[in-house]
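Next comes just one chain, in structure tokens: the form predicted alone.
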Amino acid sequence: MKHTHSLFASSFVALLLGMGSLTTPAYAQFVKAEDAIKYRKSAFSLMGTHFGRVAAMANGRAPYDAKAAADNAALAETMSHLPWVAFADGSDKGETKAKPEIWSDKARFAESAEKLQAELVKLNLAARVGTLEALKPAVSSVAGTCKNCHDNFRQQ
């Protein structure tokens, strides 16, 4: 019996260590600025894709599907935690549309990131309600937050 218990404990520890490694890339330092830029572009692209699916439903460009809206809103919220770590010092040069204000006004940029995350939490909650009426104002708020950040921190 003791052998089974230690085997279970070893498996459990291995599982926990493996799960911890899933979050490592978000906190790892980027060796090259290009890596940071690619990472944040990918995170924004995925977040935008999932938000776009919800927005299309809210704006009548796609049929409303409560489950799909909830699933995509949850994914967009999750993705909203990823890109910010990739705005590391030195990643302002290269293939990026990031404005210098990201680095010169870090506090305001951080505020914008936090605002987006908060709005995506609200979107996620609204999507779980399961009605188009609950979804529409939350989509509008997220879209406005995205636009504000793009206006201030992204080159056209």
Ligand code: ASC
Second form
Amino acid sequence: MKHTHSLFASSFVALLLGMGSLTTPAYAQFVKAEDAIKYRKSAFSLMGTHFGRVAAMANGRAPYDAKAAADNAALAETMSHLPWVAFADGSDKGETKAKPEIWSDKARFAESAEKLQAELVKLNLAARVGTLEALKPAVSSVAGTCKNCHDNFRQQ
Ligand code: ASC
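Can you give me the structure for the form predicted in complex with this ligand, which would complement the form predicted alone we have just seen?
To see the whole picture, the full complex is given below, headed by that same chain.
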């Protein structure tokens, strides 16, 4: 009987938690706005580092290494899924270059985020071809996508 009761109680708690995740805004995943800012900056920083290593090969600043290109492209692609949830409501103020347009034009920002993710999937495919010739145009597309989003959504 006691067991049945505690089972009921834990189901009830789980239900409440489930409801909470439906009704609380995304920023609840971060305790404070500055945590969200730190998180998204970290994700962008790692994405930039790993993409930068691929770009260096494509631009002749580093020797071409097919495995390193594929490994770094995969890491950049993984990172590309992370920052977006951290543009939480209320995290527009603080140590951030994020423009207000991120929150006032969420649809366009989301479109840019999806575009980047798609371009990084293409970069991964290109990196796995195993030639510098395949890598170059994909790197160029990703860099253009980074720049476009920075122009629209990041302060100088
Ligand atoms: C990079 C990087 C960016 C973009 C951008 C392209 O390697 O870290 O933010 O490319 O410079 O213009």
